[in-house]
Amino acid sequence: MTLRISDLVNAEASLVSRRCWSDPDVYALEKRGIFGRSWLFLGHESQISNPGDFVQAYMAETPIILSRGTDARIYANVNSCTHRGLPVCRADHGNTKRFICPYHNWSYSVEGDLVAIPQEGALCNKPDKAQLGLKRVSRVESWRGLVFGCFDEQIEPLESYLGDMRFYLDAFLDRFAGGIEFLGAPHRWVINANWKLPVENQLGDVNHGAFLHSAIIPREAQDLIEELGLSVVPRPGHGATFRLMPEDSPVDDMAWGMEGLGGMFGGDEVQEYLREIQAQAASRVGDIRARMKGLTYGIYPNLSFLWSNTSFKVSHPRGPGKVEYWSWAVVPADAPDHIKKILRTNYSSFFGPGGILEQEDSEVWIQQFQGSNIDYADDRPYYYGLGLGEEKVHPELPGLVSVTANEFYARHFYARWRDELQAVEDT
């Protein structure tokens, strides 16, 4: 590289070079320094609840099969035959006893072990099939049903990696006695942008709503976000942005789901269901978290969560200028099926590839990448200094806390990004 990583992000991460999003050499370092060493989201246990269940996933550009073994354990293997490299799993999800390569019919168990080679019957010296199973992801751990994998055997445990981000995730996940459920396969679409742009947007950028999404989000709603909203960095790279509702707020103003289309137009039964969840919230997650009404969450490096629209999203890189975006709708697992169907509209109305807000965000990310790749602008880094130094420790909330206009969530992300790339820059 012509420049060092330290030249691309300044000490405070308030100035970030356009090359961070557009340079192929930077992307090559990301695959080694970030995607090879971080916990990456693979799926949710509700997607693989029975032995033989599987879904496809990715770790950066590496295809992964996430499966539930016959021993009920969770497995993650690279979807590439050890004979000639073809994918052995071609369905997005399903239930099976074997994954079979179409080229020479090598057959693998749902756990990833090689169990049959049709050609070996004609050979005297038979290969050791125990050494020829699918490449296994080095570490796989689950927390609250969220399954992550990492190729680095030495990575810290998942709970430690998440740290105080668990406090904010539990404000949502622990509200529901039966946990959450991912509904169906993800929506997925390709955007001509860099993978970090959706991540940064969902990490804490809630102040663009009244401008970019002005046809949908009224100024009054944005004013309320700015009045009650807080952004938190529990650990650099992670982030949570939410409204902390006053203690005397009406239940309908605090309850999850009420502001979505399903809550507003789903009828009395749906609204009573949502009110009952909120009535139990304080006993399940505590007083302060019961008053949290989340907006956007981010888990480093590329997992996002939209609270109001109940969607988990992963930004899968496909090169420095292309991202394959995956998006799941999420509902309470123990809700009646007809209520799940209604609540799913909280997601599908505005997000997913056909959602109005998602289309506007995607267009911005495309244009933002184009702005990072134009000629003769390398001497004009992007400014991330809004609110520099204003974040503070909060007496009741873990992490650094500030108003939503403070860009410290992004500064901490790019400072961690810079440090992790520097660690592999000369290796």
Given for the second form:
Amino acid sequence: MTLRISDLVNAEASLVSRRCWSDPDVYALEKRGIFGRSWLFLGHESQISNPGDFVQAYMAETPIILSRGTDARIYANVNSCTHRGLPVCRADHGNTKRFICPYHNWSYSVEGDLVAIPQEGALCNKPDKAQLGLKRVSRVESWRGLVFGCFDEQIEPLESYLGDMRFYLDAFLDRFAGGIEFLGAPHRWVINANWKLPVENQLGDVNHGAFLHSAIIPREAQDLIEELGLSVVPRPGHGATFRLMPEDSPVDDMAWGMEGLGGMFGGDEVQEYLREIQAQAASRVGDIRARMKGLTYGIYPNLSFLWSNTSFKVSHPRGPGKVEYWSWAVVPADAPDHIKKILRTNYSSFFGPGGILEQEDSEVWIQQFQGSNIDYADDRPYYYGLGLGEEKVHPELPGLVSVTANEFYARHFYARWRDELQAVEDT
Amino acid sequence: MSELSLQTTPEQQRALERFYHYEARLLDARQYQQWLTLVSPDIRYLMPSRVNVMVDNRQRGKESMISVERELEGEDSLGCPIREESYLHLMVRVERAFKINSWSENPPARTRRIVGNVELMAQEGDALSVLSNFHLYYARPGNADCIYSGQRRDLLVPAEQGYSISRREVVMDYANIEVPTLGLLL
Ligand code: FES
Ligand SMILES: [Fe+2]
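What I would like now is the form predicted in complex with its partner chain, since the data block earlier showed the form predicted alone; can you produce it?
So here's everything in the complex, that chain up top.
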């Protein structure tokens, strides 16, 4: 029996088969149909501000070096030597002139060009080095400092790929005159789960807060979130959830950063700093976006941004049953160092591998993968029908909008996922 | 720290070990509320992140080239430590453990830790700078068992139950984080 993608996700994507999570054939298709053809997040320009700077990244399972060339342009190359395939870069980040392969010392420039073959002096036939550089990622583009790469030459420009998601991203990114900064190397957390569940969780699953996290999040706090909360799908596959604060809300209720432990207990200076950002918000991003207090964001296929605990995350698949979940704390780039150090705890206190809250999430992601392997229940697909058809257009907000209990963000994700896999399943 | 530990009296060494063994027993017995009484209200509880850094060519041949310190993104760095916590964080963690809906520990993990290599490195007034190592066996229902390994860099001050922990930095031995959580009381 051959597996057909149309059997896995129904027309309105309200039923999703367990096999979507567990089947190795589905994963093989995902690598081609999704990770081979989407814009994938590589890093932020703040990580590679000087010529010679580099960071490591992944596009699904493919290791990538993201670097700033001596010409100040951004390069993304596969971290694998053209001679026998070893990684030529081992550090998480740094600054270098050359990447030197350990095996036979072929050396590559920071742009990825092959510059030296030590063996060639002893030989008559000189290889054409111009043909032997590291394999380039076909397309690299950045928007607001976020750098993405795509293996598919034909992909639409990044800006149109993001579409109206830019409106929601800018509500955060454009709040800061100096832009944002990613702090340090990512936390790399290996979780025995399928890559899509962390994504779905951050795409719009606000409602699990009151239940899964009830040991930490009081019901009243969650009620407040859900009362003001909106879920938006600006384009299928992307999603944004946030609270739209009433116009007369006190600045402390509205300001980004105040609700994390760093903001709450970091002292007057930090709070003043956050109020100052909020005071500028309306003039920078407009009235309605100044009142947006974000929760979770997702950018198709596997980038997440958690506004409330200011962190970017990437769910890198390592087969159907394993992810390397990367996360970074993010702060305003021009904040004084001591304030950055306080604000990063808005992330690390609750999220990341040491966070108080996210240990519950990672646990359920693992258990969901185990559940998805129960083949006896193959005829019992997961129910994604909550709120079916209840999303609407909104006079001021682009995309489809609904309450946070509506699972339309996930239906749109799996519908796009299904269509993209169907496009490659017979090729 | 490359120097030898301080010359201690057998009594002082014994007192430190007695304290750490007691602490380990409380944690393995899940008596977290009692554990919290060993912690000073102004504690800094830290866990640096551990990263793969470039070898600095100028350091070639020197021990500093491959020092552990170079791999740590700690509280003074502009990277992102895994944990930078106060008494409040620890209190929330302890309270959480006694709620039936702290799902990732329901049923709770079974742990057993061995604390050793206790070295008194410095003494300033009352405050003792103490290093110790630990191995912790961790078995959580529904998951593969795993081992936590690390070093603790403590600042202890004498107190009723031996000492009170006023600062703890836990340096974990990991490349990728392969354990279910680094949020344990270590
Ligand atoms: S494998 Fe890289 S130089 Fe031979
Ligand atoms: Fe969660």
